[in-house]
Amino acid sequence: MDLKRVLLIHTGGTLGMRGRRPHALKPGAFLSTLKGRVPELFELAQIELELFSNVDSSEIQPESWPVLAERLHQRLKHFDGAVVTHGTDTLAWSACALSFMLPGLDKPVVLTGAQRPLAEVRTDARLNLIDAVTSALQGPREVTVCFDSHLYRGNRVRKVSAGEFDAFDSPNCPPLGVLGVDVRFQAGLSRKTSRQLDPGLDPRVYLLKVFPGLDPNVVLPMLGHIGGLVVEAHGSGNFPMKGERSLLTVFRHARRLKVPVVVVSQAHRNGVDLTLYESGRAALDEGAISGGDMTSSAAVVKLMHGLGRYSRSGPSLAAYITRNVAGERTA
């Protein structure tokens, strides 16, 4: 029976790199030694390499993302499914990007990286492939994230440790799969359009994480600088709205210059509800846009694709910024 055919597109990241700690991880030759040190994935399915970058993730930027959305749109329809190796610091930040501009996914796209390299012996590198190319292969078509035998929405995980193997975590959407003794898999998103390219992108986001003693002052320069504004609130969606530290001033400013602001939580379990509180309502008297429980890095690139589609002073933004496109955010 012949086996079916996995994209496997490297980017780079501690996955593909060479050298021990202490000593810093150097980009190495990954598509060379990927066959030497996990053959099982050719038992899984007839692999095809391609090398889209060899960076660090830290230097992974917007303009990547989607010369990255077009090769796979191209290159999906030769394939069962496909899976992206890359650095766990931007993984989830890509993910959100590839789940909002390959909008009705026919195939599933799986990203996965490791906390060490593949070349080492304690490496996680081995069991995230072999699990990447089983989702890719059996799971939900739409974009996910592969990591420590756990299937995640790719717009919905946030990376939360730095030293162990379960690097991720999606506090608002349970899991699309575990894969462990057995293997269990969601159906994931229904398909509501064909599959389509949508790389619209404007980068010019600032995320503002409110904090005690945050200066307006700092911050209403800047705003005529960027396209749009997240800010990251306390819980519901608070800030402080009194005396010289009060932050309505930025709401209010922004909405002179028609900067679009969405409102997120620093909370990783729940949502905003600029509702509940007089912020959140003195926000949304503003103009501001509730994020719902979309994690930041969501709603930054959510943001900079919509802004690359629509007027960023429009209602369309904000319908679009307020609806669920890619599972995102809960309805």
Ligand code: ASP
Contents of the next structure:
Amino acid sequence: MDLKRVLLIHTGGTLGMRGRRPHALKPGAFLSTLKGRVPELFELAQIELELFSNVDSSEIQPESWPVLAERLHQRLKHFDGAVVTHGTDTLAWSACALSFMLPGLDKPVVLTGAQRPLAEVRTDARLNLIDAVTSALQGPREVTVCFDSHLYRGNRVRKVSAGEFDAFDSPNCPPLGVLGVDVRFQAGLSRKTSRQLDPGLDPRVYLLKVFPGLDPNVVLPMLGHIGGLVVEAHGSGNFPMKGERSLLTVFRHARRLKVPVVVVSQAHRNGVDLTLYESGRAALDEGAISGGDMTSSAAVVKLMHGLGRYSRSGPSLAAYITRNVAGERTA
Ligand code: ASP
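Next up, the form predicted together with this ligand. The previous block was the form predicted on its own.
Let us now look at the entire complex, which starts with that chain.
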């Protein structure tokens, strides 16, 4: 029987690194390590490896996302699914970007990585790779993240641990798959279009975290240099609005400059409800857009993507942000 075909695109990250303390981990030769350490991967599927980059994922910038999306869009027609190996630090961001740039995805695209290099004996990389290839063959046809025996919706994940193997969670969306003794997947997103490539992007977005002591005067000058702002507010979308540290001035100034502002929550479970408290309502009055239960990374990437398609002060951008486009927010 012919094995199904999986495209494996390597971007870098710890999974493919080498090195031991006291020296730093650095990107290593990937194909030979892969063949030597997980030969059984090639029994699951016909795997074609492509090297996209070989970097620590903190080096991956927004300009890489359209290139990766385009590569997947072009190559997927020859494969049954794809696995993207990626450093865990910015994996959630790339997963968001791919989910917005590949609407109507008709094959699984599974991002994975590891907390310890594949070349080491105690590594999570082997199982993550095997599970990711399994998910690319049988899992939902959307952008997902496979890690520590779980499959998550890509644009819902957060990196929650720097030191344990369960590095990811998707607090506002139940896992799409569990790869334990049995392998079980949920149905994925329902497709509204055929697979398209929508790579437009304006990276000039800033993410502002609200904290006690934040001085609005530090923020105001920056508003002239950005195309959009995501405010990570307290709880349901709250921020101080009394006294000299009132952040309402930020919302007002942004409105004057036609800089769209999206509000998300610092709380990981649930999201913002800007109608619940005074400050949220005041933000809405100043034209702020609710980010609902999106993660900060989903909100930032979606705003970048939205700015690539719509004028920044028009209603279409706000409608795009508030719509559930790729499962990134609860309707
Ligand atoms: N610094 C690494 C990276 O993101 C961490 C990892 O891969 O786990 O590339």
